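Below you'll find only one chain, the form predicted alone, shown as structure tokens.
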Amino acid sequence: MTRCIRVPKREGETARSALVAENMLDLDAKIRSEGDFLIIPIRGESFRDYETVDTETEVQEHHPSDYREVAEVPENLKGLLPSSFDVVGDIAMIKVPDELIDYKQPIGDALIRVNKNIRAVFHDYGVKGDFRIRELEKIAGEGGSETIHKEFGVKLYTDPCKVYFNPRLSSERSRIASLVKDGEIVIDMFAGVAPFGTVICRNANPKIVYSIDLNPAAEEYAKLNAEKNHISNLITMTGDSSKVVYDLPMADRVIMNLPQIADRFLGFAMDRMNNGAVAHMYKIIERAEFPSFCKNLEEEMKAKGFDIRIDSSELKTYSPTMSVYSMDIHKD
């Protein structure tokens, strides 16, 4: 016999979610329907004010999908387990809180156990230095940090220990590629391993894409990505983009994925953009400050002789008060 609660169907999902959150859902037994009610198996004697019943239940074959269900950490610390992590190719990167640092290996083991596509797990100490490289420590699995990340028909060779790469911008890369018109000249000022350029060249028809980065290792991976994806119109370059752009043709589109300080380079980009061209710039900023930031940017560019129009959207949350914004800046 299994202890269950009898829940009106209209409250079923709310009750189930609450049981999961409090680790009281019995995952070894199946939920079943009984008229207008659900019979939900529980751990413990009761749950809230729901009627309890002891009844026969079918065995539930449970395959956990959340690593937090199987991570071997003390019960009183389970609430500190991160709800999100980054996956690049077949490696995962997770920021383990200080309170759980002694359990980093069991956390890594749990991620591999639940996600069969993950080969190795790394503790992420954060992005550091001018090259925006993650400081990583392997905590579980096999092999190194070099991997192949797949998105929108391309294979991106990368190593987060050596070069910057953000897997969370895949939809944004696809969006930009969909905007590129035939024969455009595109400049990516902070290209990393050239994920934007690779996706654009494979999914659109630009005349040429110039991918610039300060990190020489990024250029090596960018060249490899062009070769492996059979791309001939992606030109990779190492250097300071504020200087390199003056050696390039005028652009129809500029990509500026350096969200901390990209706005400092907007004047250089405008100098090398045709009228009617668009700069795709990203910015991390306090949400309350974003409207005034856009207004100030328009005034700053006007003082430099450029009329701009900004279309923006909130791309993702960065912190409780900050977000990452995507800005399409039109040069009129």
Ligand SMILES: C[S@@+](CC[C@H](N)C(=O)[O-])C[C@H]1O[C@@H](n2cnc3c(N)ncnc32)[C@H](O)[C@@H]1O
Contents of the next structure:
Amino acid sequence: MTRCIRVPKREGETARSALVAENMLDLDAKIRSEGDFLIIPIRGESFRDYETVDTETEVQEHHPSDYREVAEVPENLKGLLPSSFDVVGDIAMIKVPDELIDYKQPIGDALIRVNKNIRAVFHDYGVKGDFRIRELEKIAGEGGSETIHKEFGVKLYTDPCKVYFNPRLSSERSRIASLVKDGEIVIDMFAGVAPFGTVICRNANPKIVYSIDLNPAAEEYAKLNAEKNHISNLITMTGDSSKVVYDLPMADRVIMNLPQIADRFLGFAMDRMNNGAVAHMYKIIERAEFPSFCKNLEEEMKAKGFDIRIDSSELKTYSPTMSVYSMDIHKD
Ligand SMILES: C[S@@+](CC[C@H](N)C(=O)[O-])C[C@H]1O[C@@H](n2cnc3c(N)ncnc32)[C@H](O)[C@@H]1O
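For comparison with the form predicted alone, kindly provide the form predicted in complex with this ligand.
Following is the full complex, with the preceding chain placed first.
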């Protein structure tokens, strides 16, 4: 017998949501219909003023959607399981805390069991060096780290062991593609595998996108991505963008996704931007310091002879005190 409440159908969804919110819905038993009423299994004796009934119920098959429910780690360590992880194509990357390092394989297995689209799981030791490459160790699943990530109608070939790629910026890529006007010249100064360029070329109509990166592996993947997405106006280049930009035509739009230090390159970008052009720059910084950072940047550019106007928004939290900002820097 299962303790249930008898709820008029018109109130069914409200009652069910309230039970979920208060962790009182019995997830192991099925809800059933009885005339104008729903019989909803509950945890506990009663819920609000609803009539209670003790009745037979069918077993509810439970498919966990959170790997933490099935990860085989000691109960006292469960609270340390990370709530978030990155998925690129069919691989997942997770930062396993030190205390759980002996359980990294069961954690990887749990991610695969719960997320059917994940083929392999890697422990993420963090991003390192000028190329911002992740140090990864496979902890579960099959095959290597090369994968195909899909977003906004494009296929992005990448290998997080060889080149930086951030799946969390897909909305930004779509936003910027929506701003690109027909015939624009776009320069991506820190392009990686060219996710910005590929999304822009497939969703807008630029004249040309130059995709620059210091890492030769990035150019290889950027070329592959242009080819696989049938793009002919994406030109890939390997080199230091502070120098390479001087070999390119003046730009209408520049993308600067090197969030730790992109501001050091803003003067080079401004040099190569038409009046009225926009630089899309990303910056990781202490939230308290962001207003003075913008002010200093305006003064620094003014001293170089550039009038700029900054529209910014906080993109996401980076740490308890830091955030990633998206800055649209207009050259007036
Ligand atoms: C944060 S990643 C961004 C990659 C890509 N835009 C994305 O969103 O996935 C920064 C990239 O800048 C490249 N990089 C670092 N310094 C550079 C420089 N001076 N010139 C060109 N690329 C550089 C790194 O190799 C890395 O691929």
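Rigid core here is just the name for the largest C-alpha set that superposes within 1.5 Å across the two forms. Positions refer to the first chain, counted from 1. Note that the structure is a prediction, hence the values are computed from the model and not measured.
Comparing the forms between the two forms on their rigid core, the Cα displacement of residue 15 reaches 2 Å or more.
A movement of the C-alpha atom of residue 265 falling short of 2 angstroms is seen between the two forms when the two forms are aligned on their rigid core. Put the two forms on the same core and the Cα of residue 287 is off by less than 2 Å between the two forms.
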